[in-house]
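Just the one chain here, the form predicted alone, laid out as structure tokens.
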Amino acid sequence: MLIVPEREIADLMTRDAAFDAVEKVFAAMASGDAYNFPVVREAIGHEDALYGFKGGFDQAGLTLGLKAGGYWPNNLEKRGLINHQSTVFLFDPDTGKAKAMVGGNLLTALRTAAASSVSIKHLARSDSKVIGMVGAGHQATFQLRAALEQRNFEKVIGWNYHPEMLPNIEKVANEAGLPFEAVDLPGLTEADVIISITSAFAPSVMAEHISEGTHIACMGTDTKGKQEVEAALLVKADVFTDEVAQSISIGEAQHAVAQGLIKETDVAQLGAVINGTIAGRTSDDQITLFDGTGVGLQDLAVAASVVDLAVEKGIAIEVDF
């Protein structure tokens, strides 16, 4: 079995490579060449942690495996560790033998940012100039860096539950040569593209905060009960997702579906837009919403890419197993 430690990931996986891997796996999912296994996600009753498994099988790429991990909200304050912790395990689909173990923390950040970035490429207006960020934690910086590569943005605005964290995204904006402005929630109406990346269990973004023509990527809701945006927004928007089954059960769409505001058939796969089998944005005043629940196949795709690069560069560790 090969091991690629977390410390090696930064030198192996780039934003471009993550984007390419995620876009391809979304397309494979929509065409039926890859599928995700049911997600296990539970509060473990210790350290307020959420822990679970996401896995799947890509028949086209012959990639089989799972990611184990979750969210430990006290890590940063108590231990100086990031709150999201995960490891990816890959298996040989021909034999079932363990093939590789890969550090999943940076990969998770890169693949999550790649997913919203893919949605911006395929759903946002081409003339988008202002990007809004809801959330300013560790993951938000990855989201913003990736998103800025998709359109010629001229300004970044942001809101966070804890305003003292907004300098995190202001720094990214300034590095890109863009002005940053902290706004209240109604100020989000200025944005052409919005990324929400929080761990909230109550909505902060209301339907009235979103202007016509906006694309919003909701990237924080991946567990029953979590919610970043008002359910009524999903009625106003055309809703796309990575995996429909997850969107309506643990994603942002769970609330609108439970309230009878939309149906499962109102949620479309982003991969189908990528493949050209359905339309994405059809007008400049259309609101599009991407419900990024995070699927196991994303993790497997970027992890498999990292293993290949680690072997190529001679830095993968081989152990008997």
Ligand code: NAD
The other form holds:
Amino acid sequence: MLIVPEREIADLMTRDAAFDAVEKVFAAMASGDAYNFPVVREAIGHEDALYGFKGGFDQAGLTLGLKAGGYWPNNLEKRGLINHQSTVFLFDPDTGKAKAMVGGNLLTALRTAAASSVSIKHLARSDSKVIGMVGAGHQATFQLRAALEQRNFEKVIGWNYHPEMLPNIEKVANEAGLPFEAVDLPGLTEADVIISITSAFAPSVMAEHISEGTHIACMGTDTKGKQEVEAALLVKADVFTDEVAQSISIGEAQHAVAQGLIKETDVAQLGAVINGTIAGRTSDDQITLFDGTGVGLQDLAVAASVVDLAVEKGIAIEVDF
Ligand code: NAD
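Got the form predicted alone; could you also share the form predicted together with the named molecule?
Whole complex next, starting from this chain.
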């Protein structure tokens, strides 16, 4: 079995490799070559932790496995560790033998950033110039950094519930040589592309804050009860997702579906757009919305890619198992 420790991931994994892995696996999911197993997520009654498994099998890429981990809210304060902790385990689909164990913390950030980037590539207007960020936490910096590679953006604007956190994304914009402007919510109408990545349980972004022709990637809602945008926006927009079952149960679409505003059949797989079996953006005034819920196959895809890179560079640790 091969081990790729968390400390090695930053030097091994690239944004390009994460993008390719996620784009391919979204396509495989839509063509029926890959499927995600039901998600397990439990409050374990210890350290206030949420722990669970996300797994799946990709028959095209021959990737089988799971990501185990979750959220330990006391880690940072008590132990100086980050609160999100995860590890990916890959298995040989021919034999069931454990194949690799890979640190999953940075990979989670990179695969989540890759998902909104893939949605921008396939759904945003090609002449998009202004990108808007809703959220300025840990994950927002990764989303913005990856998104800036998808279009010739000229300006970054941002709104955050905690405005004192906005310098986090201003720094990323400036590093890319772009100006940053903090805006109020109505100011988001200037954006051609928006990424929302917050832990909110009530919507901040209303339908009136989104201009015609905008692409919005909603990335924060990955649990029942969370919500970033007004349900009415999903009526105005054409809605795409990584996985329809997750979108309508734990994703942003859960609210619009529960309120009877849209139906499950109104939510399309981004992978089908990638495969060319359905249309993505068909006009310059259409609003497209990507509901990125985060699937296990994304984790497996980036982990498999990093194992290949680690083997290539002689960094993977081999153990008898
Ligand atoms: P973080 O704690 O670093 O940042 C949280 C962000 O949410 C901050 O911008 C904060 O200001 C904002 N926020 C907090 N309360 C809010 C409220 N009431 N209204 C509006 N905004 C509020 O967290 P993070 O690591 O950046 O993760 C952000 C979210 O993304 C989390 O909910 C996490 O579960 C989710 N996430 C999703 C995926 C996926 O695949 N879809 C992957 C990783 C993380």
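We call the rigid core the largest set of C-alpha positions that still match within 1.5 Å between the two forms. None of these values were measured; they are calculated from a predicted model. Residue numbers count along the first chain shown, from 1.
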property: Displaced residue check between the two forms: Arg79, CA, 2 Å or over, core reference; result: yes
